[in-house]
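The data below hold one chain only, encoded as structure tokens and taken in the form predicted on its own.
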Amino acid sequence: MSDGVEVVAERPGRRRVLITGLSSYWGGRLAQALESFAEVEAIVGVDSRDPTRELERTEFVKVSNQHGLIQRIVRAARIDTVIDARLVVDSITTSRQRAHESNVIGTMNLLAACAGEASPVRKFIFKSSGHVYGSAQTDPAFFTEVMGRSGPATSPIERDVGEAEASVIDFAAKQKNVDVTVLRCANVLGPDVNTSFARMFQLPLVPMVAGFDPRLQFVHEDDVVHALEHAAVNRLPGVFNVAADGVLALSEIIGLLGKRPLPVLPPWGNGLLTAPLRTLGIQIPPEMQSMMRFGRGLDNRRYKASGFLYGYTTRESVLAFAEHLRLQPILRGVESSYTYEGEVERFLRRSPLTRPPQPESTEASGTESEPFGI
């Protein structure tokens, strides 16, 4: 895969897109976004669970991650672009076993479904994570895409992300006719996405590790969706960091949120780090514990060189989240949720009764029609 900084983005023809993890936050939002793109001819979403967002053009197929079944869908629907949005990067969202099955086994099965000379797939986009870089005292201020982590992975999620991404890069080396794009996303912050940082920032007293004030970098949830859109409609093979401009010390973030710091966590030992909070029902997952001490920064220049524009800086992402927290008590109970009903969706999409009325024929209106093309 190319590691140069300069990237030439090319506009492709009409796309037939497969999105994995349609029921996930990222899969659902991306499908909604791509439905408005004229260059996207068809969208198929696959998942083992029902969609969580209302969709219009997207065809949903309930399927497990068995590569044989997905391969049949890919070839039958003549899919040329596959976007893998399944990666679990926060261990609070699921069990360890399910995360490993999705991240490692699921990625390998999906790649197998897209491989082969008979495959119509010509573009593969993988939503990855900055967890591949880790977080350590000896890390650079900002990781570029050609850098690696300074030590072995210290948490199961970090190991999963590294293994999954290694499989994707190996796939890119073997499938020369497929453009593979890897997007390594920084920590995400936004009103809707569920992350450990978002949960921690909602506390009246935000915990800190005694003696540490890490530099943190975020990317707004909307910018992640736009980054995936950008990769879907442009030719961008390679690895790219997706992270907003700027970093903030944790103490600065706490101040912008109108919160107060609680520097009570001991700076040594993972068990000792989290034990005081577990008694309060607060969970700091293993992949976040090193970041609470050392932070992490990603160099975002390469993706910006492809023409991508961020809507938020790190500071603006934090301020937008602060505004969300301020309005949350007012909006609670007002927002409506969506529940997928398969029979209703099939009726609305396929029944002739739901088709728009056709214009009256020229014979009924008493006028003569002219030959086509004249």
Contents of the next structure:
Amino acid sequence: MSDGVEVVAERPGRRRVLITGLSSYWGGRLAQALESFAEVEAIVGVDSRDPTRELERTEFVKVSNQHGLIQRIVRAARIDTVIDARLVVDSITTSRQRAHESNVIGTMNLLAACAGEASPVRKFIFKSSGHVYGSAQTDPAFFTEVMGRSGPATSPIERDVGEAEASVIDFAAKQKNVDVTVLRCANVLGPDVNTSFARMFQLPLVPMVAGFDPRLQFVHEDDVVHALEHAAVNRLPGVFNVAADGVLALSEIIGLLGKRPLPVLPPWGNGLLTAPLRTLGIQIPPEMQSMMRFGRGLDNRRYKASGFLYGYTTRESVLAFAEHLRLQPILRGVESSYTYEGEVERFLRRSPLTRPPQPESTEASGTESEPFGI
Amino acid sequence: MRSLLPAIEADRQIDDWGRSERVEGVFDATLVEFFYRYWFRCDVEGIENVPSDGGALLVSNHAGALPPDAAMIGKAIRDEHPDPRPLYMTVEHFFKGYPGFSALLPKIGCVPAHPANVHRLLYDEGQLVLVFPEGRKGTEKLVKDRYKVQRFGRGGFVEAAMRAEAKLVPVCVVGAEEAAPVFARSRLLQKATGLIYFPLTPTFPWLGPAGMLGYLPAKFKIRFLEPIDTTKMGSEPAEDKALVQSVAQEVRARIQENLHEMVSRRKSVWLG
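One more: the block was the form predicted on its own; return the form predicted together with its partner chain.
Full complex below, order starting with the chain above.
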């Protein structure tokens, strides 16, 4: 569409992108996606763990949350676009301390690394979460970007996400020459990504809180990656909700999955039941408990108005997930898992033997092998 | 932004507000039909005052222990209007947090009374929305105070209509006060059940929760009054607090006046 035209008009020249959390699901997916963009000249990924996805031309630097080192990488590689895809929004993926470390301290360090007069960074994209809105009895049915949460955060993840986003908003206010895009993503559903909801939907009987049928909204994992790309190649300062069209009742979702509801969770005191439920294989993390009663809906029109097109509605995301569930027993063990081998990656990127012979790619390979001076 | 509003996919039976065609249809064909046609024998006047398209905010008086008025107004529009439209009924946030109500009420067209919800329904979706500005003060009031329209909140409903450039349609309901008269309220039982109020009616709580539906067969009369156009009140009328208050007062006065007239002409509570 007109996206390409806009980019040229907005910012001539090619982009040099830094992706944080390269080894997380989103960092890896995004790096893979951006590798095919001609206007993205260089991609550097940082993380404290090895990458989990196979990458062609992304340069990986293993570094923990040290803002001094990240700052040196940013300046040496003349990074103009930073995409922070590192936020932990689901407490089943890591421990509470590590989530806090990554979400609050990590964001703070990254922002410090990008700030300052001498910083080459002109664009900062922050993958946030609908958790900033919370989920409460007095919520509106659809949150727009100007609204806030109805009450104070009740779970550690919500608190951390809120704090991280607040520091990004503060950064945006101070760094006038940086376009800051904040994408508040709804709960993600898809075949690949591991979330509490995905785990719950895999159970033969899907638990519900007795007497409640919350309205839930999802976004397909591919749409989240595309949404990050869209922000990377367009100039979109501001806050945007990223959520698929359609808010479904939980009972409707269970019907689409071809499962049966099990309305056994008591309306109150779920906190006490967490441990016994876990032994039954039902894990309902604290940030999900209020959602199981009140749900959450996001108004997604602002991002659509910026030209973004969703590939899936909430219903289609659920149906795609249902298909995946049916295939899962057959595919188990078939997928090859990727292991990062630093030596091999270095050989593939650096050795003169691996240069592709095509003349049109000389420019690309020339910039790739440029040393970053660390 | 209105053009970017997602359409409800054809295969879905539940809309984005949680309203279920199927559940609503079942209620409409059974309970609501029975009460509307045979129990309350609803008489409807001025149905033509309900616009056939665009957002409109219906404002009604409110009474009765478990108020039957909202369902009867919705049914009147479905059955008597030349272009029947769904009616979204605003209810207190309380119900979203109470097990049972929370799952059921959205299915039959109830929406929590949040200003943002009302705005989206009226402005973006162009729907019919029903509000009871008296709120709890209307349903809690005892039978001795019947047909005394209570204070109209802070005029939030007028602001909502003005912001959404929607018409205001005052609605008068006679009969609900006698159908579910509240003789007294129990603080103790209210605390024990966690309900917003605990009415004592001829059948509740004596016959258990079903006693809530133990309505007396009062004759219902519903009158839709002439709409008030909020678009002709200057630019940004919602910012003018004095104007908001005076419009709210006017709506209340018109409802009260019509109620007096309707009650004065009524020969029998039960036969009309």
